[in-house]
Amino acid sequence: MTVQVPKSINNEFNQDNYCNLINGDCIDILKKINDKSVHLVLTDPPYNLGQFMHKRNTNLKKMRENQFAYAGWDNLPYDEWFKDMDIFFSESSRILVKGGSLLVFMSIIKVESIIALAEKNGFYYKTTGIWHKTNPMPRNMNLHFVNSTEAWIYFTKGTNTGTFNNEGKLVHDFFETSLTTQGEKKHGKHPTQKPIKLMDRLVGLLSNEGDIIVDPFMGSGTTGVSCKKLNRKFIGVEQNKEYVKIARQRIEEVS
């Protein structure tokens, strides 16, 4: 059965909705959300870099727009941010199905603290996998290695398996996508964009037609588009009016 999305994207939070934008913090909406109703959380949380960025010798303000080091909504302590984080695994534990999927971007130095948060709350570790930048910024390439890739990791809620729609064929845990593009940061532009190519692998992948996917660090919205292209429904939560303005505008322009 497709689900058909309206044309225009509901501004109130009501959980029947095909698409619910909302501006608010994210443990304040997740908390509403009913007790095992969602079948995947796709997410690109806070790093917790931002002070970790600023006591290292770069000048990566200087060098990229609106770098996320610089924006600051990454500069929490670590415990602070482990704190977060431990409420964002147990809301989410709550609200998946048993046999729900959960996927966060994340640092690769971070990867043993989000283990051991999500099975503390009831996941099952997967597997690590990395997207691969194909065109990434040269930043001092004579010095050193440069940085293309960011880590994601893989989690299923009570149980070792889930929705994983491969149709038989092998996907290998890396995947290989140019930076986002310019023309789908033409509403405007967020640090940490992901392409909607890869988003659409991962919605497809990880969910069915018709199931409800939350993404509770919604940012400008990609997770939402790739929902709308492939008949999920959709709740995603930004504490910045403009990213969510900006996701808006994305999500209602797919035919």
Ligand SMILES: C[S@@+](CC[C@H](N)C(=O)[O-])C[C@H]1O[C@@H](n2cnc3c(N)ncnc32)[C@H](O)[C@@H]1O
Second form
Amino acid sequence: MTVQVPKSINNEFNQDNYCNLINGDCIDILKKINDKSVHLVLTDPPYNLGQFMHKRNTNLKKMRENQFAYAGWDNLPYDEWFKDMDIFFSESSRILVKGGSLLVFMSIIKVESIIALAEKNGFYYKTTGIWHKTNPMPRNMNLHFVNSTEAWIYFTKGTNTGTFNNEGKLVHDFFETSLTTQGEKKHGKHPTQKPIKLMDRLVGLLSNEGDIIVDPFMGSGTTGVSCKKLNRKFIGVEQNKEYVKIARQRIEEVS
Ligand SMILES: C[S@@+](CC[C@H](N)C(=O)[O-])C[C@H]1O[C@@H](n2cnc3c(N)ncnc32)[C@H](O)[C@@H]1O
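The structure above corresponds to the form predicted alone; please give the structure of the form predicted in complex with the named molecule next.
Shown next: the complete complex, the earlier chain at its head.
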């Protein structure tokens, strides 16, 4: 079975029939993926914090600008970002099979509006959970709480249960890992690269071997690394060519 992406899409980064990396804007590319052809959308989109932080006179402002806005991909005005997220959910809803799942990382302050958008596009809301970083940067630790968490939101499409490979064990809505190690960044740095361990856990729980998984905001390709490790097929979309190159090297390295 081949990954369901039309040949017309620029496939410079295509690796084989099991992994298809696309350099482009996912708002356009998602429209080219076949209806009901994907089992899981697992992604970590921009959180729309660039402009929000820019307006605040805090010590974190400079850090946020470096990390997000200056990276050039998280500085959209809220309305434009929201419109793109609306298209992201409507296209994800179209490409997912009945019983497919979608898990999206998000900043905690956006959770309620993202759930409303997903429900508007036909998703069934399941869970909001937390990823906790055990060794966050201790910035301004004597002034306030050190930020060490990000949220993720889990939905199913067309049913109220999806694949959930818990193997009879209780799974908390709380995942804990260290920050992404330098070893995982040896092919190049991405400012918000997720740890492979975290994505392995999500891919393993929410999909089965042979399933097709899409990450429309792929970044440095961590979802793709987990897919290859766990024998899932992967379509990754990323607008920044340098990040696609990093993703390709990281995924190729998985034996
Ligand atoms: C939070 S990062 C993802 C990081 C990723 N989880 C990893 O482990 O490397 C979001 C990524 O989405 C990309 N991006 C933002 N808007 C996009 C769009 N419309 N189409 C494709 N990629 C986009 C950014 O360039 C950025 O690399």
